[in-house]
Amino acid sequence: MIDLPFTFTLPMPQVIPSKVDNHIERRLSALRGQFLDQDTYSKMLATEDRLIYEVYEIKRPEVEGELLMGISIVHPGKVGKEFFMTKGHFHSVLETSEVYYCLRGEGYMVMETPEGATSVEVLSPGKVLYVPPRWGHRSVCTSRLEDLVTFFAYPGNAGHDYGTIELHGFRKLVLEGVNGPEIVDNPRSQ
């Protein structure tokens, strides 16, 4: 069978794709051990397992030559001084890349390589970010009231490795500072 080209829309302001094959909801409990302030995390989780982010996937075969794509929505909020974020991941096939296009909101993409290089890039509407092969990445929403919404696309065979990040976290954190967001070293990964 031959695959046919297809189109979909990202209607504003909701930006939920008109074609969605999978909707993932990640709640506070899915980010256990990822936030710096574990006491505040535990207190928040005891009160409510809040929705932190969502992913709307447009599925394709998970093989080389295909592109997987969708929308990521990180909701505003903080655990202590640390902004809400995605779990973050490396690709299982480390030599694969990813592209993000920011549609709405403000935030950062926190990135690192297995060898220890780090980069933190600002995300704002209209900005396109290329994440090269070998770079783990995590979206962080720093908007106070607005979701951070990005469109993403990556190779169908890339896969996701969440375990590496769950073990040590990212080397850099995004915290609320006196004059806005601050990038700081993560004491867990030192």
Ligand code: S6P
Given for the second form:
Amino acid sequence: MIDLPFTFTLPMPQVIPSKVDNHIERRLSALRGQFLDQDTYSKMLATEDRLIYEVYEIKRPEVEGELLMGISIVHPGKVGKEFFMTKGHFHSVLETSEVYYCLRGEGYMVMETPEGATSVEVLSPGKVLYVPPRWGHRSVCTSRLEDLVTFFAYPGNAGHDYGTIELHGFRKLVLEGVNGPEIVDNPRSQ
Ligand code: S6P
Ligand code: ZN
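Can you now output the form predicted together with D-sorbitol-6-phosphate (S6P)? The one shown was the form predicted alone.
First the chain shown before, then all remaining chains and molecules of the complex.
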């Protein structure tokens, strides 16, 4: 049977899709080994396993030809000087891309290829970001009080490779500097 077209809305200000099939919550414990200041990470985790980000997914079959869509919400906060962020991943099918549309908040998309190219793009409301095939990606919220909210769409067959980032981290980090956020080299991935 053929699928019927469908619509949904992203009502402001919460921007939670009117149609949601899955809600993922990722907490501080899911980001073990990723933040530069590991002492502060351990101290924070001992106090509370803070909610760092959430994803609202609209389910579709995970096959070529489909698009998987949803909303990603990264909450504001820092571990030491490093802003809250997603785990980040490569797509298991490396030759798949992704589109992000920023709806609320301020932040960055930190990206890199397996060959070592890097790119860090600003995310602010109204901005569309195209992540080409091969680029691993992580969103970082740099707003002081507001969530970073993005809409995303990517191919149904993309899959997620989290292991590469869990092992090596991203080559670039986003830290709070004296004049705002700064992009710095990750000393642990050079
Ligand atoms: C999936 C897409 C987003 C992320 C979400 C959470 O390909 O890039 O839906 O899943 O932003 O990030 P992560 O790294 O935990 O999947
Ligand atoms: Zn992705």
